[in-house]
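For reference, the chain that follows is the form predicted on its own, supplied as structure tokens.
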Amino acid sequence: MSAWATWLTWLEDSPPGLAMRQSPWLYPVVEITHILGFVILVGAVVMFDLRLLGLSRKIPVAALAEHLLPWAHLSFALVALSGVMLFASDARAIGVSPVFYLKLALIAAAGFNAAAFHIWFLKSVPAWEQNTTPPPVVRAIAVFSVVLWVAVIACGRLIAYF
């Protein structure tokens, strides 16, 4: 047995993994929490991305970021924690799913995409933050972000089937 397979077995047999399978309420509560976390996360991200695409130009980008970013961070933490719990419930099956790995890769890509905006383009916001269309590269980042998060959601749902 490989080290990865051994670890997956250990995780699935761990107290959280057992609790997730044995409690009649824990799995559904954690799954609902995971979904609600994604609703908040993707909702915040998409609202910001829509602004970057040029909608609601009267709303300053910096003010919207200041309002939505804490929601995105908190909900991402909630999604990560609940995701680990869901993973622990069936680690041996999920841990070998190519769709699960694709989901993780897409989440990483979405994180890099957001980081690229914050590192390279956030400083230029004052030049286009209100009553003007953001630069094409910023709009491309926003489109890429929406596509990535929709793909993450799709993969999350498809894990059960592949």
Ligand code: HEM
The other form holds:
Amino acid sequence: MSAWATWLTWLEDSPPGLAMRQSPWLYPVVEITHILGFVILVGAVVMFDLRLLGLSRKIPVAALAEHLLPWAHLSFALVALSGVMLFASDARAIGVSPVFYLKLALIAAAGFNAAAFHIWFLKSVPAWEQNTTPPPVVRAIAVFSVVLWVAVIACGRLIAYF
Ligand code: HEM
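Switch from the form predicted on its own to the form predicted together with the named molecule and print that structure.
What follows is the whole complex; the chain from before opens it.
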């Protein structure tokens, strides 16, 4: 058995993995937490992306970011923790699912895309803060973000089938 297969078996038979399979209520609670987490996360991200695409131009971009970012960070922690628990419950099967790894790669790409905005374009916000069309590169980042997060959700749902 490969080291990776051994680790997946260890995780599936670990106390969290066992509890997820044996408790009558833990799996549904964790799955509901996962769904709640990504509803808030993707909801916050897409609302910000729509602003970056030029909708609701009266709303100052910095003020909207200040409101939405803490929810995005908090809900990402919730999604990641519940995701690891869901993974532990069926690690041997999900650990060989190409859709699961595609999902993780898309989450990483969405993270790099968001980081690119924060590192290189957030400081230019005062120039297009209100009642102005954001620069084309910022709108491109917003479109890429929406497409990536929708793809993450699609992969999340498809894990059970592939
Ligand atoms: C960060 C953004 C994430 C989003 C938007 C997301 C989205 C989803 C969605 C839509 C589902 C299907 C839920 C259902 O049908 O009931 C799902 C299931 C799942 N997710 Fe995530 N997820 C995210 C992060 C993660 C992470 C970081 C992990 C693991 C490290 C993970 C592991 C799983 C697993 C194992 C399932 C259950 C698959 C199954 O057995 O049906 N997710 N996710």
